[in-house]
Structure formats: C-alpha cells, structure tokens
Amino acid sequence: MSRFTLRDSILATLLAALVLSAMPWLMSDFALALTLTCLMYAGLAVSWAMFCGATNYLSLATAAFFGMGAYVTAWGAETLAYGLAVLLGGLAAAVFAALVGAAVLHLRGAYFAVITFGLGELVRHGITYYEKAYAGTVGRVISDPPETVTIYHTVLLLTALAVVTALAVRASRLGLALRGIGSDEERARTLGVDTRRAKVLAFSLSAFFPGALGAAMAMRWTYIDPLSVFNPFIGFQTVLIAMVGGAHTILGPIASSVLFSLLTEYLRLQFPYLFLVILGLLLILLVLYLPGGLASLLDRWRWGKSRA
C-alpha cells in the first residue's frame, strides 16, 4: 500500500466517522441502538482481522478481551472517569493478550483456537469466583452512566481508531511480517523476521480495541455479569463477521458487520425461535460457496473486468 493510498484511506475513514457522528440527532432510539451495535462489531471484526486475517491464526479470545474491559468499567465506575475507564479497559486487555501470546502463540490451527477459547472461559470463571467470594454478588449495576450520545461517540471513535490502526499496520513492516507469517512462518523466520515478537505485538494491539469497546459498552448496558460480557457468542459472531466479509481485507469486515447486524435483528424479530438456526444455515452456505468472503466477489469482478 502506497503512502498516497494509505493517506486517502485514513481520510476516508475520518470523513465517514465525521458523517456518522451526526447520527444521534437524526435517528430514532431504535435506529441509534442498531447503529451502535453495527459500530461495535465493526471495531471488533476489524481488530480481529488485523492479526488473524494476516497470520491465518484463529483466535477465539475476543469475548475474553471484551469482558475484561467491561469489568474494568464495572469495578472503577464510581472512581474513574469514563474516558479513563475505557482506556484502562483496552490496556488491561492488551497486557493480558501480550502475556497469553508470549505463552501460546507458538501453537497454530485448532490448538491455538481451543487454547484461546479456554482462556476466555478461565477468565470468566475466575471473575465469577472473585465476585461471589469477595463482592457477594455476580452481577454489577453501573449507576449514573453517561448519555447514550457520549457512548455512541466513544464507540465510533474506537472503531475509527481500529480501522486507522489496521490500515497503518497493513502498510508497515509489521504488516509485512504478519503476512509473511501467514504465508509460511518458517520461511519468514529464515529470512530474518522475528516472528515471536511480531505475533505478540500484533496480538496485543488487536486486543486493545475489544477491551476498550467492552469498557464503553458496559456503560450502555448498565448491568453486567460474567455470562453476558464473556458470552462466547460475541467472540464467534466477531469471527464470522470477519470471515464472511473477508478477513484479509479491512473494508470487508466493516461491510459484513452492517449486513450481519441488520440480518440478525431482522431474523430475531421475524423468527424469534428459529433465527439462530436460519442464521447458522446462511453462514454455512456462505463459508462453503464463498470461502473468501464478500470481498472475493469484488476480486472476481475486477478479474473479470481485466479480462474483458
């Protein structure tokens, strides 16, 4: 990616964020809530694809990072400013990811996926035990949350930062190293790439945004418990959105997050008892017949146009 292209992509991201920042005064409460969900999953999917899309690692730890950020807000809501709680939530997730990454990033494939999923469950049970033993409760009520507009703008800012960071990483030496790891890690190592350092750094960076988004969304939900914020569905849905959109791209997960969120909401309203079954079947068909995600359609169109 040239500097000109990188600059244009960043400017386009900032312009889109500026336009979306006016939405709270133009939308109904329902539409605003739906837009907030789309933005949250866009940030989660882009940050997941920033590491996993380039390296071909399958991480299922998104729910763990999200939940950690949410509990930073829950524990510090009465003493920390909202912005500081969001920042600390992201930093806590990034530090945790660095420690975990240093220990398990030598694994690949199903082993890495199972380990990251298990770590999420471990953190969930650990926080549940702590809350029961020392707080005497499992759930936490967040009193005096900020206005919905403030939360919306926070999530919008975090999502825009995730996109800009992904663009910058993709155009950097770190992005080149990650793509080399995804193609052939052994060969990348023989060519002088410090694969361990690159993986830990990128994994930690990609964990910051789920942690920060979890901290921001905890204020939106006002009541959280381990089952809700460490919900595996959050992690699985993030992975599916990124894969359906095209995990090797940046625009793909963003477009997929919008389509996926709207489709989920429609199916939930129209088929409340069958929407997960229908959604699962649609995703299976997409994975079977469109393995490259929605972004592959654009690649096919470009290829066909070049041949014409």
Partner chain sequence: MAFWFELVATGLITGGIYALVALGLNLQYGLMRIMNISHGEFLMLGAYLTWLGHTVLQVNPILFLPVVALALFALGVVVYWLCFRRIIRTAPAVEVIEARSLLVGFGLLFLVQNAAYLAWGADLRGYSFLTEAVDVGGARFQVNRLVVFAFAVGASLLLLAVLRWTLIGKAVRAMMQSPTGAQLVGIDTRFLHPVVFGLGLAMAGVAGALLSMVYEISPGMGEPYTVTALIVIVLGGLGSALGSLLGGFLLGLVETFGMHYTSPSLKMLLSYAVLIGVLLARPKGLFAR
Contents of the next structure:
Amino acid sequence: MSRFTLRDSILATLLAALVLSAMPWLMSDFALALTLTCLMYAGLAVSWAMFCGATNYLSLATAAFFGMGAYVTAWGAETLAYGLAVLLGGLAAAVFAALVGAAVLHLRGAYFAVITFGLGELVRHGITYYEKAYAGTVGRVISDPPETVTIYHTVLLLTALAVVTALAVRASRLGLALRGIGSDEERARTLGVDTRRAKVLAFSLSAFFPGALGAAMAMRWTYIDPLSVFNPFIGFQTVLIAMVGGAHTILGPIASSVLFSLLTEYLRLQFPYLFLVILGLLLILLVLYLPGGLASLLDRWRWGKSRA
Amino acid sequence: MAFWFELVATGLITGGIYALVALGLNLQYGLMRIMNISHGEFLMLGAYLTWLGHTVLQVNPILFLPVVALALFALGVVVYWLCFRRIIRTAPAVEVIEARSLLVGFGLLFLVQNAAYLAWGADLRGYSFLTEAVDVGGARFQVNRLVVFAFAVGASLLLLAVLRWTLIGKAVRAMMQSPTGAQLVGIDTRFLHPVVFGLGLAMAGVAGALLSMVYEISPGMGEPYTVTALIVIVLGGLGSALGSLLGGFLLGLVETFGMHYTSPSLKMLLSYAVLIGVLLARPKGLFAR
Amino acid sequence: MSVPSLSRRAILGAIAAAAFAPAIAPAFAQDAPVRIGYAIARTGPWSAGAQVTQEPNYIMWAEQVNARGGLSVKGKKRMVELVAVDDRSDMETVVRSYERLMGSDKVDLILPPWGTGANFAVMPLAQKHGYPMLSPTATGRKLLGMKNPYFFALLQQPDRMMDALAEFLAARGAKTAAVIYVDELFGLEQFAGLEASLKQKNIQLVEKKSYPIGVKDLQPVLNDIKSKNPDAFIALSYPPDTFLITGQSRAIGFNPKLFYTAVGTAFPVYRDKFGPVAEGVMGLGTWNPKSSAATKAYFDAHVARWKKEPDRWASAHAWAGLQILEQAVAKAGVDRKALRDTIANSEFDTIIGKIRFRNGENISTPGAVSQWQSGEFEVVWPPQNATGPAYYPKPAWK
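Since the structure above is the form predicted alone, I would like to see how the form predicted together with the partner chain looks, so please show that one next.
Let us now look at the entire complex, which starts with that chain.
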C-alpha cells in the first residue's frame, strides 16, 4: 500500500463502506448474513492485527472483549438506546484492556497468549457467577432487538472505523513505536520510546472494536449467555484469519476474512459432513506452501507488475 | 484427618492427569517451539483407541496402554514429517515457528476432531472399568481413579528420568538450553525432532487412554485439556518438565480446595485467578530458571 | 450399539440420506416435493445431544414418509425433501442458516435446531417469515415468555417435571432432600421449579449447591451431602456430570432412598456404561417401549434404522413433533399461516399421547419420573402413565 497515501487509503475505505451500505436493498437475506459475517471477522481481524501484528504479541483476548460488549448490551437492553449500548460495549472492553494491559503487557510470547486467554475465561466465569448469584439467571433475553439492517449498518460502520483507525495508527508515531517494539523491544526502549505507554494505548484501542462488535452482533441471537458470547472459537478464528492474511498488513486480514468466511460457508453447504476436515487440510497446506500469508501473494503480484 | 487426606488425594489425582497432558505439550514446545494447539485431539484419539480396544477386542485398557503409546508415537512421527518439518526448516526465527505451528495446529484440530465425528459420531461413549471403590486411609476412592493416578504419575516420572539420565534425554535438554550449541556438539536434530514430537503425542495418547477409564468420551473432549495443559505449562514454566508436573498438582489442589471452601461454581474463577497471580509475581512461571 | 463399524454405517447412511435426499423422491411423483429445512449440530459441543435426540428422528421420519408414498398435503401425496446443514454448535451460524432456509431458499417448512439457546435465536426469524416451529429440545419459562405465536414447545416445562418428582416424594413419605444443579439456564430453571414444589409438599431442602458445566470431580461435594443424610438426592445435571455424579456417589457409598440425575440418565449409553449399577437410578424420562404399541413400533424402527436405541426422554418428543407436523399438514397443507393455526388449535395423537398446545406450551403431557430397572427406564410416576412400580427406597449400589 506504500504507493497510496494515508488519505487515499481512507477515502478508498469510506468508498467501499458506502457501496457496502447499499447491500441490504440489493442482496438476499442470506447473502446479507454472509456479508455480515465477513465484515464482523474483518473488523475483528483488523483490530487484532492493529496491535498484535505490529508488536508480535499474540493476544487471545478477542473473545473476552467480544463477550464483554455483548453483556453490556444484555444488561443495558432495557434501559439504553441501541447505539449507546454499542458504544458502551466498546468502551467497557477498551477500559478493561487498558487495566489488564498495564498489568500483563510485560509478558511475552506464549505467556502473554495464555494469560490473555485466562483473563477472558476469568471474565466469563465472573459474569456467570455474578448473574447466578445476584440476578438469579445465567442467560438474558433481548426482547426487542433491532432490525438486521440496523445491525448490518452498525457492523459495517465499526469495521470501516477499525480499518481507518488501523491506517491512522500505522501512519502515526504510535505505529512507529509499535513496529519498533515488534522488531526489538529493548532497542526501542533505549531509543527513548515509552514502550509501556505505547503498548497499553494500542492494546486498549484495539479492544474497542471487538467490544462494540460483540455488543452489536449479540443482538442477532436474542438470547445471550456466557458460553455463546464468550465462545473461544470467535477469538481463535480471528487470530487464524489475521495470521493467514498476514498480520503486519491491513489488506491481508480483510482479504483473509472474506476468503475464510466464504470458503467455510461454501464448504459447509457443499460438503455438510466433510467440510471441517477439508478446511483443516486447506489451512495446513496454506501455511506450509504460502507461509507469508495472503499478503505475500499481493506483494508478489505487485512486485511482478512493477517489474513489467 | 481422613477428610483432609481425601481432599488432598482428590486434588492430586486431578492434578496427575493435568501434569501428564501438559508434559507432552511442554516437551514439544520446549524443544521445537511448536505450540501444538491440537494436543487435545490426539488425547481424544488415545481415548477412542482404548475404547475400541475394550469394546471390540475386549482388551484390558491397562494392557492396551503400550499399544496406544506406540500408535500415537508413530502418528506423531508422521505428523511431524508432513506438517512441522518444513516449518522448522524454513522459518527464519523462533517467533515465526511459534506462529506458523500455531496455525498448523488449528488445521490439525479441525482435521482430527472432525474426522473423529465422521468415524464415531457425536454420541457420548463410555465403558466401565474398575469402578468399585476401596478404602485408603479412611477415605474412599474408585479403583480406576487410583490406577489413572498411578499411571499418570508413573509416566511423568519415567519421562523425567529419561530426560535426566539417558543420552537422548541429555541431548533434548541440551537442545532446550541452546539449539545452536547442541548442534555444534553433534546432536542430530533430524532424528531428535520427530522422536520428541512423537513422544509428546504418545504422552497425550496415554493420557487419553487413562481418561477413558474414568470419564465419557466424545470427539470434542480434547479441547478443554489443551487449554488446561497450556495453563499448567505456563504455571510451571515453559520448557521445564518438573515445572509441568508440579504445576499440574498445584492446579488440581487449587481446584479441589477451592471447590470445598467456596463453591463449586467458583472453581474455574479460582484456577484462573491463581494463574494470573502467579504470572504477575513470576513472569516466567514458578519453576523457570 | 457400541460396535463402531455399525455406528459408522449409520453415519454414512445419514450422509447418503442428506446428500441424496432429492434422489429419494421418485421421478413419478407429480407434485414438487415438500422441502423441509433445518440446521443442526453435527459437530461441536451441542452435537452429542442433537445426534442422539433429534437428527436421527428427522431423517428416519422423512424416509418413512417417503416410503409411504409421501406426505399427505390436504389429500395430495408429496414427497419430502430434507435440506439439512451443520450449524457447528455456533449461534451466528444457526441464525445465518435459517435466514438462508427461510429468506433465500424459501423452504416449505422448517424443523428446529437443538437446544434452548439456538431455539431462542431462531424464534424471531420464525415469526418474521411465518414458519411454525415444533421444538423437542427447548425448555424454560423464558422461551414461552417470549409469547411467539409460531413457537411450540413439546417438552414438559421444568415446573411440570419437578412437580411430578415432588409429588412422588410426598406420596412415598420423603421428608428431606438435597439438590445440586448445573450453572446453566436449564439447571437454574429446573431448580427454581423444584424448590417451589418441595416447599409446597413440606419436604425440607437440607442442601443446595450449584456447579459449573464440565466439572471433573464432585466427590467432596457428594461427601458433604452424604453426611447430611437426606431422603432424596436430586442432581439437575447435564450429560457428562450425570455420569460423574453416579460413579462417584457409588464410590463413596452414598445411597439415599431416591437418587435422581437429570439429562443423560435416559440415554441408552447410561445403561450400557453402568450396567447393573444403574439399577434404581431415577431421572428425567417420559416413555419406554412398554408405554404403548406405538412407542414399541417407534422403538423397533429406530433400532432397525440406526442400530442404536433412542433416549427415553426427548427422542419421543422429537418424534411427536414430526407426527404433529404430519397431521397438521394433512389438514391445512403447507400454507404456513393456516398450518400454525391448526397446530395452535387442534389436538394431536402422538406416541406420547394426545397433545394440545396453549400459548405454545404442551399442556397435555404430564410431568413424569422414570427409573432404571433391569435394563429398562421404567416410567414410575404419575400412576396413570407408569409402566412399573417404583423401587423406593432405592436398592443398594451393585
């Protein structure tokens, strides 16, 4: 993307969002639902890569942020306006990430991965216990959910916002600091980067989007319980998509979420019993024979073009 | 007194299994930086093999343990050759190995788990084995749990002994400490890597075989154990075999005592709180040097 | 049933049935087939329940109907074509699948997914597109509280099942009970029902504890309850825990007069695993092959088709739901509004007796208690449905 300026990229994103916003009137219910899934994973993967791709930290907290957002919706459904609930869902996740980040961002590698996963589980079990002990329930019903079209537009807006934020972060001093941390944290620190501040800030920023997306998406499920909204698979799938796409890029995770969502759905409908086996096999082959992710394909293609 | 004994023993039995599952994973990670997220799926295969052996061939599950261990070892060597050899050869840095092996692990998870759904269906399966209870020191235990405990701890100690006193064990420990240094003194990684990966899967398989004597089995049974194993190896320290053993016991005891003194509903909350507390105090785990 | 080659054949059979469903409909059928869509868990955590209780019945029903020459639609015979996908035990996939079935494929009818949560997620779509759903594995007052005119719950609701249990206990003179329940909507709702019923019958609750799903050891809790020596022990449990609680209670020699575990007790695998140990254990059940000639026929057909027995609780509800659908379609056709009204306002003959709905609730099937006795899950309460006398107190563990 180096040949595009920041402004070009942001304009391209907004243009794409504008086109996509007309889809509810052009697509069938199912195609819209599928687009929604693509957008959700694009938003999750881009915001994950925003922090983790640049710094090489492996966070497994996405499911926790998503679930927290969903629970803000569940608790606020009766009292809060829909838009406000989504915003608060994002903010709750961001605040949580800032607090947690300040405590655990000195850990690296597998330690960081496991502790972020553990924190997610801690929140899930904490909410389960709280709900049972003080609210006398474990699941909550959204009695008056918004229309699918509204949810679609919310998710589209959030995803576009995530992409724009990622672009802006990458072009900023913060992005530079994060990349410095990714290549050599010690050196970045000796060069005068406040690494702790940069990490906490970026981690918190990257948590806003999964939180808000969780708040919006959970509205579609009518019934919210800890197991379905803190589904660790949502988190794993996000990491998978971002890494297959190429986590140091922005276009890679987007392309990968579209590819992954469409491919999964196609295989699911065509091979109702075998599809996950095929998916697993494809994933292994992809990692072995395209180790740089989808982004490397893009680079190769661009390189070929510039040479021609 | 008997009451205390029972509580401690219950915790240790749970912990013994955790330790066994974690050891195999830690071995693979410590030596090759392979974070095998599909570890639990191979545990599940071990459980199904044992169940098949017991229900179809009428073989005693304990006698079947070596068969499971060998089968999973062989499978591990094959999986290593097909999936991980290329990654380790081509990756420019250890972080890259970690990331790519994680992705391949996801692929294996999909592949193996769903192949099991196809082969055996989603139904819960189970068999009864040594379910009668015995009195030990005034407390009562099911014999199968005691057997599981004995074999889990036995297998773990065996592995520790192998690492400590055999030539191959010394080579493995040398590799864990300094991969390049070990190569300089002539340790052959082309031999060592597949063997250790196979050993890791064999441990998972044995753990699964043991679990099938006590619990019901299903194709999705492995995932929670992968998560527990990750927690245990982080608690004990990555690459520390002794740490995994002690970390497993610690987690088992925390769960049992926590359940008794608070409420069973708080069990998971306590486990994760302990994990996070330990990591905040000791960022490299309890037993890392 | 535990011979794996047979179960694999069953799976392959299911693959064939799903993949070649269109091919089953003979070419000479004049009218287009009735397309019936559903998404259900074939993989993931929900699949253990879904593949025991629900999908085998769907497939077997479609095959039987087609073998009879098709579904009678207002007097005309039309073949049934199932449009089935795996929902991967994932909520968003459930919603998306039904959006496809109802909004894009526009199938004629739908069958519900497995479990309370997934049914919640499909309900608004069913109402929006006007598809009646007859749900065999959704339970809870909260579901009915949605007042969705297209939703019909076949299972007896928690209060009904727990009332029956309390009545049984009162009739046998039990004075005290201890309860543990799983931290899920199911456990909480059943427990709320049970607590009220026990109070009404003046049975004292000496202990109540909840536990998280997936627990691996409950011996300390069971020891504690044993020391309180209650007349009745009731575990409102889910399948893996049901097995755990049974095994550990036996190990510590905890043998109260009534020993009750909930979901999973009615699964054939419970008996197959425990053998004589299961003798006298009570649980959620409603029927068995001895209940009537119809249940016997259903049981035999299920065993012949799948080489495994149906569970003694919700499998029959799943079958009853299909029977209701068949009868309603015969009367009202596939005009779904008329179909809904027919389901809401008529009485139907099913293998679990006559069923009539009021506000979406099955108000005809009484709550029941069953007990394993010599390899069969005998219905022991209420007396008019009983297939045998109850063992009370429970015999010692074998």
